[in-house]
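Shown next as structure tokens: one chain only, the form predicted alone.
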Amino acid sequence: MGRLQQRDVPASRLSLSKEDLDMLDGIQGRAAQQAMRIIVRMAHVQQATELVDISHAHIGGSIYTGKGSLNVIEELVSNGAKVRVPTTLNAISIDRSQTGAWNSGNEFDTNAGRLATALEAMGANPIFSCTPYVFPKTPQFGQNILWAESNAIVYANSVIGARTNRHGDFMDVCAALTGRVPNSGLHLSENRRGTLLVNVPGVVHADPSYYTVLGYLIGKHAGTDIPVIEGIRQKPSLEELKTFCATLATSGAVGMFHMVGVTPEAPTLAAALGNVAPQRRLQVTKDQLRQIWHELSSASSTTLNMVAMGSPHATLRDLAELGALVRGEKKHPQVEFLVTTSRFVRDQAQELGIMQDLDAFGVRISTDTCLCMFNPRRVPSDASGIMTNSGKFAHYGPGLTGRGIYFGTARDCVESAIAGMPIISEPEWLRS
């Protein structure tokens, strides 16, 4: 019986390094052995012939989904689990910086806190954010990484040019503990060329809502294809790319896109397609974009009790632009205005004085958690209408909260919060 078979690993053409084999033998600890067994099993499933080193990991399994996931992580910690590469933690299920409604002391909140604490004990950096790309020391172009969280995966592959696949929970933890992943999927250059050519109409006054709607539309058509977007005339901002990545990965199983003249692996259309004709084409029209714009609103009441922004997490520029919109105004007393972000961004906003305008308007900033970790009990009991500028939350919100969601621009959200009722108008890029 061969060495791999003795380790209860199926025989295959998978080549393992001496350090990989040492981890399988338990020489580097029980936790590393458990993690490497999973990595190797997944490599066989993905028909990989080797494992590769990663430079970074971002753990999405920080979200509490039940005692089973908590037990696994705490067992790994008890077995000596320590991360081998710089590792960050995604948003969690509670805001540990607050008490009261967000930390009620019930079993769910207690277990969510235990999960975060266990991951920190492994050596993971508790940034508790779904936008790890706004933090210092991000991955570099061409590096192999394993990032979880769908928008971060798409952003890393497409905007940074790092290499990661979409994985299920626990693969992120296992990769962090071993520093290794199967060399498959989007880690391989031949799998990163575009397969769906998307032509978009020229628009003027594009804003984040345009990229939100465009991403959602393309994701619905793309499935698992890699879209190549042609026709973007002005380089999008980080925030616009963030919203595009979020909805692209929400409505489809997309792990990567190319935007000609914008993303690093698409200096030209030919480069993005790998000098091969696209397998499919999509011609986007303004009518299609208008349909998605209206489709993202699922609420039908005329009341508004809550505005929720920050999915994915609000950036410093998001908060600055919101501060400019609310300056000198006050929200309606019946409307709660919630923005989720990271402590890193909140502290920057505080230092720059941005929080003064937000506080005066009545914005409540929540950190650590995110809108898509919403629990129905954390929504005001009388809330019959919730408004957002997040396409991701507009998609998941009805199921998460049991309420309909209004979708609009950031300006719509502010004007609606002031009026105490939904005020939504088609953005200028749709009207022009």
Second form
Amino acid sequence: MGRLQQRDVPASRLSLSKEDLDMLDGIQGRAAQQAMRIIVRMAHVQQATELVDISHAHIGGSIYTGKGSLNVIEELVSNGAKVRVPTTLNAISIDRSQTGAWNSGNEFDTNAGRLATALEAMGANPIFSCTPYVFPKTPQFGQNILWAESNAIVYANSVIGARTNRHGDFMDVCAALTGRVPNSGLHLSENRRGTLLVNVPGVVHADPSYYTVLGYLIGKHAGTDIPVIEGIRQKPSLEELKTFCATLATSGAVGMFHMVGVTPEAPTLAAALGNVAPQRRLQVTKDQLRQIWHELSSASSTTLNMVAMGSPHATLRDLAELGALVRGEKKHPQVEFLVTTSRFVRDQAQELGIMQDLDAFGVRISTDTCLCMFNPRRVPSDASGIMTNSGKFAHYGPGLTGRGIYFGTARDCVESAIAGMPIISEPEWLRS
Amino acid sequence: MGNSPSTTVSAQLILVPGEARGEIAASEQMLSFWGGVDPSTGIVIDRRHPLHGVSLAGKIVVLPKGKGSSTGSYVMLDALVEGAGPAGIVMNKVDEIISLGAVVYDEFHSRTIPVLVLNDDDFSRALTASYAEILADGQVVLHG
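Return one more block: the form predicted in complex with its partner chain, after the form predicted alone shown previously.
Below, the chain from earlier opens the complete complex, with every other chain and molecule after it.
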């Protein structure tokens, strides 16, 4: 028990199981000990009094940022790190399926590959995707999990009804290696009720761009509150919920929302609010939505050199809808048309013949990685105009690429790619 | 303000214990380390942040809390390992992502930077100070 008495593991208020203590003592090996020490210290930071078991982990720490973090992950592997619960890996910083701008062999890309290899060596399933919820064996309602990647966290808590907090990278790895997390925040029922009531205006012809804009707007106002969205008339698709989760967590620090009549913990408004009056209210207007729609575009170039889609990763339905939009057309030769997804989804699209339409148009599919891994080296040097249908990439893209980004619907992206210039029209839900 | 006397305040919470001293880099705006700080230099690269262009290396960084990407923990650790990280961090709210970078630095490199939370009044004082010493017991001596 010597370790426990060290000044830097303040375990006094934390009750630990026999297995937890064994791990702290190094009985389960050096890596499990290192991981458990970090879990215990972070339980102190969160003022938790106990740890809980998790049934699944999704590791977001597969993004390469520098040698300091890579060395820690490799050290854990050399100390015998093995995951204790089913674990999946988020998108990585390179596309291992090809060579070129996204896998160039330079030091950064080589180290990014080393990080992925180290995490695989721990026994994590290399799905390399930011949408773990489209894969088989997703977590179930009520289960405690640790999912990283902001859109996946919101999706897990809100749409699935599994329970996870927003953690820093490293916590995901430590949780996978120990199967334990501090019992705090969104793991506790009393912290999952809605606190911000959001009334949305009735719109017709809602599409993914509506949910992109709505999520971005609510995220801006929500801070760390849990929004309860009331007034959605038609049940949104998985793809609409995906983009909604992504922008909620992009403009704000939202970890969970309720959508009355849609999400599992919100059968009624009263249930979503936990029978308590909301602390704050937000009445969304069409003018606010219109303002966000325009605000998401940050570019001014009159030509278009690149379209980037797939943040979060394109689903099979995203690809099928894109296939239908591009059928029989050809993109302008100056435009690179990039879509990021997982190998899992790409292979399904291949089997269903969707890839033929995409190939014929000139779409380039990149797997393993995603648009969040852009850096200026990955943008064609002459590219001035970039366009996306992703609110998340519209937000982060300027910082990642050093260029302004146009935001439009998937249809706008296709029409612009054919014309070689940005063509954006307000969507029907905004006009009607 | 140069010859104003020093003030000593006590941390409301010690998230990561340690000792540090240095010039203060302060902002009332939250900061995401991923996409917001260059880990090789410690310079703030978020163009929308008031500290844009300022180096956090060796500074006592005063921020209400972090925000944004969970990858901030990696970036914090990378900066610390490169010698470009803050000397200490003073916040107004608990922030796990920032704390975690400091905890991992301690666990894997046996080097600590203190991460503290101050109450509202003391945090306001820290925002306007120019130099700080953080003591092991969580006291913060603010100068200027």
